[in-house]
Structure formats: C-alpha cells, structure tokens
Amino acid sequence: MAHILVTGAAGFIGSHSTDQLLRAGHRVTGVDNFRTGHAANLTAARTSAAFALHELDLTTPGALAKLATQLRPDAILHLAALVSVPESMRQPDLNFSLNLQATHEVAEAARLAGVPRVVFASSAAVYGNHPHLPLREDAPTRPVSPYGAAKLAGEVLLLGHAAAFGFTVRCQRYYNVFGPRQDPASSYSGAISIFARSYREGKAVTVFGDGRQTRDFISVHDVARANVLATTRPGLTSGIANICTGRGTSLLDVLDVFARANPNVPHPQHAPARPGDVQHSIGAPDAAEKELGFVAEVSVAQGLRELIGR
C-alpha cells in the first residue's frame, strides 16, 4: 500500500483519482483550497479511513513542504491548477501563481521532504497548433496561451528538480478530459460538460468556431487510472507521456450524439473562435502504453452515454 498526497483532490480529475487510489488499496491525503474544487466530489472518499483532507493554499510558501515533511508520502500527484485557457488570457498573473508558483512549491516539497516521485498534470496545450497529427511527446512545443506556457514551464521546472535532487517526475499531458463531476459553470470546464448541461436544460448550445475542430476526448475514468499507474507503478523513471486515446472527434460529432438524445433542444448557435484555442488536437498514446502500461478503455460514445444517462 502506497501513501499518495493529491493536490486539487476535490476537483474533477482529483476526486476521481482519489477514488481510484482508495479502491486500489492505497492511502490518500488530499489537499485543496476549494477555489474550484467541491467538497461533494469527495463524498465517497470521506467514508474511507485511508483518506484525510487538508485545506491548504499551495501558493503559500513552504505550506506544502511542511505537510509533506510531516507525512512523508510515497508520491505527490499534483493536480491543483488554474485549468482555464480563457482565464489565463484574462489574468496572466493568476495563471502564473496557480500554475507555476504552485508547481515550484510542489517541487520544493518533494526536495525538502524526500518524496521519491511527483506526478504532474500537464496538458496537450503545450504543443499549440501543429499541422502534423497525432502529436508525439518529441513534437515541438509551441504554446499559444499563458496556460499552455505555464504547463510547459512546470514540466521543465519539475524535471530539473528531479535531475538535480534525485527523485522521479512523470509529466502527464492530458488531452480533453470529460466525464461526471466536471463543473460546467467554470469558464473552461470542457466542451462536453457544457454541452451536457445545455441539453439537460433544453437550451441551445453555443459553439465557438465552426465546430469542425477536433479533440482527443478521453474519459476521466481512464485519466484517473493513468494517474494511479503513474503514482504507484514500480520502477518508473522520469519522463513525459500523452494521456489520450489517439483518436480525434469533432465537436459537431459530439453535438450530434446529444441532439439525437434530446431532439427538442434548439439547434446550436455559433460564436467566434476564442483566442488561445487550438483547432486540432490528437495525441499519440504509445509512450503511455510502453512506460505506464496504460491504454484508454472508455470510448467517447460510452462516456457520452454515461453523461446522458442512457
């Protein structure tokens, strides 16, 4: 049994990862400041004697290092972040604080507490726009938003600390994660969760752009499983892996599924594309399979049926 410290434990990916770690028999200490996380996401986790929760702001210098020194976890799963590309465009200073300063605190906590492994929630946003798909981990990184730039800088910061101070870092480049508990009220919660809410409420969906943009949608259940593997699989060395399916789905295709299940909802409305959004994003999943033993199992159709409730 491993002891994993999860930052952003009350968030979308954090709560699912916590649940899967607990089901696998591990001990979890969750950390969250509840800026965007919800206590209700941890309802199941809080019934477990193997789970503890600390309300803590990662940007407070030394706060995480103090906790990690007390607990001596086997790994830190760093999921706490500002996850909004539009918000990073509006508030670059906040993006820097929540996505880079906080990651520095995680790196320092691992160094000072002797934590042997850190798993970092990175993003396909580090690649930016590329004409050649699917994207492999050695593709040039050309972020087009402060969010993507901070995620790339976080990778470099953590990998540098790992090389200098002798711990392992796994950078998980998530693609477009969707599933239960994703908050559609946030400014960039993911298109699918926003679509699901609109159709439930009988409202027309707003599509930014023409809807032909493609995304590598991956279920949060798969992403959580990838996080369990990255935090607990023996013998891992530092590295970067796309957490994706390797398959692209257009927003129009997703909307068609929702429309067929909700035929009385008005047709979608279109708005101009948002600054910082990429047009096409499909990842190559080979490294995750080779290094983590991870292959996505939940299809987009299965994930959509779960959200629609059929």
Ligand SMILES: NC(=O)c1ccc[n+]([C@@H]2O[C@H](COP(=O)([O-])OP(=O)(O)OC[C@H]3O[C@@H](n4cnc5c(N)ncnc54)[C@H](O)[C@@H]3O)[C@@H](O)[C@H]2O)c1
Second form
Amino acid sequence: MAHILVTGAAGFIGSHSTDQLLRAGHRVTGVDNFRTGHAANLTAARTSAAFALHELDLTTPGALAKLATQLRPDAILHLAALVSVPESMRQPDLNFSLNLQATHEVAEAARLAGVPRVVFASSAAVYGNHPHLPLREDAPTRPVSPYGAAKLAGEVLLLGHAAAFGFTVRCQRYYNVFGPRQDPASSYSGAISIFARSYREGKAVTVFGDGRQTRDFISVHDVARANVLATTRPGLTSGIANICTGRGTSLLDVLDVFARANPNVPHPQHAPARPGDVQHSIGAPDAAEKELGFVAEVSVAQGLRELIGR
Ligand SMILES: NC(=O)c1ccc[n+]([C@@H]2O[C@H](COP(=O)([O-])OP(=O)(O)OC[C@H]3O[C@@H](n4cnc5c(N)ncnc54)[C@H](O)[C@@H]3O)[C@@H](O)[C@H]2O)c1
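Mind pulling up the form predicted together with this ligand next to the form predicted alone we just looked at?
Next comes the full complex, and the chain you just saw is listed first.
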C-alpha cells in the first residue's frame, strides 16, 4: 500500500484518481482550495478510512512542504491548476501563480520532505498547433497560450528539481479528458461536458469554428488509471508521456451522438473559432504504453453512452 498526496483532489480528474487509488488499496491525502473543485466529487472517497482532505491553497509559500514533511507520502500527484485556456489569456498573472508558482511549491515540497516521486498533470497544450500528427513527446513544443506555456515550464521546473535532488518526475500530457463530474463551467477542455449540459437542458449547442476540428478525447477513467500507474508502479524513471488514445474524433461526430440521443433539441449554432484553440490534436500513445504499461481502454462511444446515461 502506498500513500499518495493528491493536489486538486476535489476536481474532475483529482476525484476520479482518488477513487481509483482508494479502490486499489492505497491511502490518499487530498489537498484542495475548492477554487473550481467540489466537495460532492469526494462523496465516495469520504466513506473510506484511508482518505483525508486538507483545505489548503498551494500558492501559500511553504504550506504544501509543511504538510508533506508531516505526512511523508510515497508520491505527490499534482493536478491542482487553473485549467482554462481562455482564462489564462484573460488573466496571465493568475495563470502564472496557479500553474507555475504552485508547481514550484510542489517541487520544493518534494525536495524538502524527501518525497520520492511527483506525477504532474501536463497537457497537450504544450505542443501548440502542429501539422504533423499524431504528436510524439519529442515533437517541438510551441505553446500558443499562457496556459500551455506554464504547463511546459512546469514540466521543465519539476524535471530540473528531480535531476538535482534525486526524485522521480512523471509528466503526463493529457489530451481532452471527458466523463462524469466534469464541470461545464470550465470552458476549454470541457467541450463534451458543455454539449452534454446543453442537450440535457434542450438548448442548441454553440460550436466555435466549423466543428471539423478533431480532438483526442480520453475518458477520465483511463486518465485516472494512468495516474494510479504513474504514482504507484515500482521502478519508474523520470520522463514525459502523452496520455491519449491515438485516435481523433471531430466535434461534429460527438454532436451527432448527442443529436441522435436527443432528436428534439435544436441544431447547433456556429460561432467564430476562438484564439488559442488548435484545429487538430492527436497524440501518439506509445511512450505511455512502454514506460507505464498504460493503454486507453474506454472508447469515445462508450464514454458518451455513460454521459448520456444509456
Ligand atoms: N480536463 C482536461 O481535459 C485536462 C487536459 C489536460 C490537462 N489537464 C490538467 O489536469 C489537471 C486537473 O484538471 P481538471 O480538469 O480535473 O480541473 P478541475 O478544475 O476540476 O480541478 C483542479 C482542482 O485544483 C483545485 N485548485 C486550483 N488551484 C488550487 C490551489 N491554488 N490550491 C489548491 N487547490 C487548487 C481546484 O479547486 C480543483 O479542485 C489540471 O492540472 C489540468 O491543467 C486537464
């Protein structure tokens, strides 16, 4: 049994990762300030004696290091962040604080408390807009938003700390994660959750651009399993891996599934493409398979059926 400290535990990916870690018999200490997370996401986790939650803001200097020094966890799973690309463009200072300063606090907590492993929620946003797909981890990184830039800088910062101070860092470049508990208020990565809400409410969806843009949609259940592997699998070395399926699905294809399940909802409306959004994004999943033993198992169709409830 391992003890994992999960930052952003009350969030979408954090709560699913917490649930899977607990189900696998591990102990979890969650940390969150409830900026975008919800206590209700941890309803199942709270029934476990192996779970504890600390309300803490990661940007408070030294706060996480103090907690980690008391607890001495086997790994930190660092998910807490400002997760919206448009918000990072509106508020670059806040993006810097929540995505980079907070990540430095995690790196320092690992150094000061002697935590042997850190797993970092990075993003496909580090690549920017590339013509050659699928993207491998050695593709040039050219982020086109403050969010993508901070994720890339966070990887570099953690890997430098790890090399200097002798711990292991796994950077997980998630693609477009979807599934239950995703907050439709998060306006970038949550395209599917926004569609699901609109169809539930009987309202026409607004699609930015022509809808032909493709995304490598990955189920949150798969992402949580990749996090369990990266935090607990023995013998891992530092590195970067895409967490993706290797398959692209267009927004129009996703909308088609919702439209067929909800024939009375008006057709989608189109609005201009948003600055910072990439047209196509598909990852190569090979490194995660080789280094973590991770292969995505939930298809987009299965995941959408779960959301629609049929
Ligand atoms: N959802 C996606 O498609 C996606 C894709 C790529 C990367 N990611 C990354 O995965 C991670 C989790 O994303 P999510 O979709 O679960 O988002 P989320 O907003 O549901 O979760 C983030 C959590 O972090 C908490 N948090 C934020 N700032 C904090 C702070 N200063 N101190 C303590 N807690 C704080 C929030 O309250 C929230 O519970 C993020 O790092 C995000 O950038 C997500």
